[in-house]
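Okay, so here's just one chain, in structure tokens, the form predicted on its own.
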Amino acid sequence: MGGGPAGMVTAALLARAGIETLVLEKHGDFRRDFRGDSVHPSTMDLLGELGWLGDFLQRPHQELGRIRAHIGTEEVTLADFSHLSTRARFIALMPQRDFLTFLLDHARVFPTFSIRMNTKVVEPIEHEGRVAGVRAETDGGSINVIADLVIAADGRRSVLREASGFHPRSVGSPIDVLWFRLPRREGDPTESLGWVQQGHLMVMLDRGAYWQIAFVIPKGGFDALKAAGIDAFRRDIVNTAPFFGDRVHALRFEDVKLLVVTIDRLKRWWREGLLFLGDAAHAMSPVGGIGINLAIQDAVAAANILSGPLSRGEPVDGLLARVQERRELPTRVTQTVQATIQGLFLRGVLKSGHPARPGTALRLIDRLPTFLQGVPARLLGLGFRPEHLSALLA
């Protein structure tokens, strides 16, 4: 359930494996803007496996060598991954929408695999205690799926998990986020991703004719940027990043979407005939750009303990904890670097009236030579117990 990343990657994974699978994704299309689209050296170590990486590469994309941030009047560098041992050794900027249809063409090579589009689940069809399907509704009318296995893969507020009567524990956020484009123009700064100027905060994608941007806001805080007013508002982005001062007159609240930020995890991941994976399990902050590397990483260590049994036609309620037991720590893990992240740096930037400079601890990085840049590199752009895929689905 859902055609996000975790659901398309376990998706083709069960269907290179031979298991029949279906995708059910309540959208027409991939068409929605502003989620997250940082593909990692994790994932494309992943698409390099399964033989993916070359016509990965070949689409549109942008790469980032290395991570940089503007904070005051000065520059440092953050993280550098030309020392990585990947394939890759650079973060790829796609959008998520030309992502997903890169992984449902490959997905569609596979006779075993299916999707239906437009097809909206509603909530699980029961059998003697446990799920045995779903019940969904599409432009025809109401369906029941049944199926041996119901993954649900159908992000944050998870139709699923709330009908199922699963619910997260919070970790969370002091923050949200307001995403919105502005034109990117010769000239532009190319290295710098973070810019941190006085009480504010901004990261910024490069997407070849536009900016996408990220201005990171105290949580709750976008009611009162609105009544402030939309030239309020251009100032703050100007006085954070100086060079947007010819384009910024051209926004409008109407072309800013809030994030609300959110860190939460359900304390247990599965019941008999149900698995979450991805948001649904675990919902990430957009900190590091890790949501959706850390959901495929997911994806991958299902598909490696249950495509076997599955296969096989053998049962695998008995497996599901095992997949939780694979990804629990590295999301606790993950989620703790973000929240502290938040909770020391995010919101000291957010609540200082003084003029941002860099701190002890990033300068330090800063001054590392490249080789020991690749720590924090390693640490962002592989994450905590990457996985690799197994002898049958490699």
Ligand SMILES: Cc1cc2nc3c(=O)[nH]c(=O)nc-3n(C[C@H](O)[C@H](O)[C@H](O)COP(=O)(O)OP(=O)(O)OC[C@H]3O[C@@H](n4cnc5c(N)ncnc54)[C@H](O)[C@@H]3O)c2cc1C
Given for the second form:
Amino acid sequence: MGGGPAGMVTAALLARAGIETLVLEKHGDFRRDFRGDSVHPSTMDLLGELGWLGDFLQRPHQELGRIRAHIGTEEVTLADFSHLSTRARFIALMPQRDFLTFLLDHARVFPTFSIRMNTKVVEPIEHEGRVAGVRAETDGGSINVIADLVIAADGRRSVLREASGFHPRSVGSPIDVLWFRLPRREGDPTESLGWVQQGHLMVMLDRGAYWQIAFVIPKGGFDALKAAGIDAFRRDIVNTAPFFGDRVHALRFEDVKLLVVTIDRLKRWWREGLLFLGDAAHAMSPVGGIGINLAIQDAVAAANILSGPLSRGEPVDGLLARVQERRELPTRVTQTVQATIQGLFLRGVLKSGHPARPGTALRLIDRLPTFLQGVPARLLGLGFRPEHLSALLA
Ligand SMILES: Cc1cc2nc3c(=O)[nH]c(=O)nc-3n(C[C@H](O)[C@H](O)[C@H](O)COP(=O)(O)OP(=O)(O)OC[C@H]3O[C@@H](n4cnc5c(N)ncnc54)[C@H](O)[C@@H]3O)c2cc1C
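Complement to the form predicted on its own: the form predicted in complex with the ligand:
Every component of the complex follows; first up is the chain already shown.
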């Protein structure tokens, strides 16, 4: 359940292995503008293993070979992907709706794949102590879907998590994000993804005709920001990235979406008949733009472990813990790094009353000798324990 990155990739891989797979997605389309856009080298390696990378790169996207930040008056390089030994030495920025459409185009080639949009799962169906399917609401009424295995990939507000009595442990997050667009103009600086000035930080994603902007605020700070008025907010934006001064006047609070940032994870990712993957098992912060990629790594691990037994019609309940064992450590490590960056760096920037300057750590990264520059890029681009398709799936 859930036609996000985790659900679509798991379903595509299982269908490719000949297993009857049905995705239930509550929305009628993939228009999810409020979610990340970044497809990392680890995901493009997977697309290469599947033979889909050529088509992916044909579709409109931007390529980020380096991640640079404009901090105060200085520009620093945080990661340079040109040293990676991967198929794609860059991060591809593609709106998530386009990425999900791309995945659907490839998945629906398999006769064993099907998807039902506008179908909202509301509760599990239980039989003899295990999850045997789900009940879902559709435009035409309620339906029951019976399955050998239910994969809950329904994101960080997973209904099956609630309904099964699974409560995630929060790692905490001191930030929220405001999400809005500003027009992109000829001559705009394109080198820096992050812009940091006294007390403010924003990330700008190049979407061709416009900038998709993530403006970081202290957790729960949106009401105070609105109370200060739109002119004060426009000033904050221009103070952070001065070149927006010629177009920020048109921005209204109605155009600004609040995205509540959460980092949490389940203690146990499964029960008999049911497996949680992606944000449903572990909600990710936007830091590093890693959530889509981690969700997809979960999908690959699950398909590697489960596809053989599922295709032979064997029970898989005894294997679900192995999926968690495989993916829990990379999740913990990634969340710890995200929480540390949020706590040490982002919170510090938001509280600071001083002009922003790159700290010692960022200056060191910027000045790493060439042979070491691949280290931060590798951690960001490939993550911890990158997954590859098993011989059965390749
Ligand atoms: C502000 C913000 C910015 C981010 N930016 C990035 C980024 O740039 N790069 C990055 O990699 N990650 C980013 N992330 C994280 C990333 O969006 C998630 O980690 C990733 O989308 C998780 O994928 P998923 O498939 O597990 O869940 P989701 O993407 O949340 O997908 C869940 C799917 O399930 C569907 N669904 C939900 N409930 C039901 C139901 N009851 N029945 C049927 N369907 C249901 C939803 O409609 C959705 O399609 C960001 C997160 C936030 C909060």
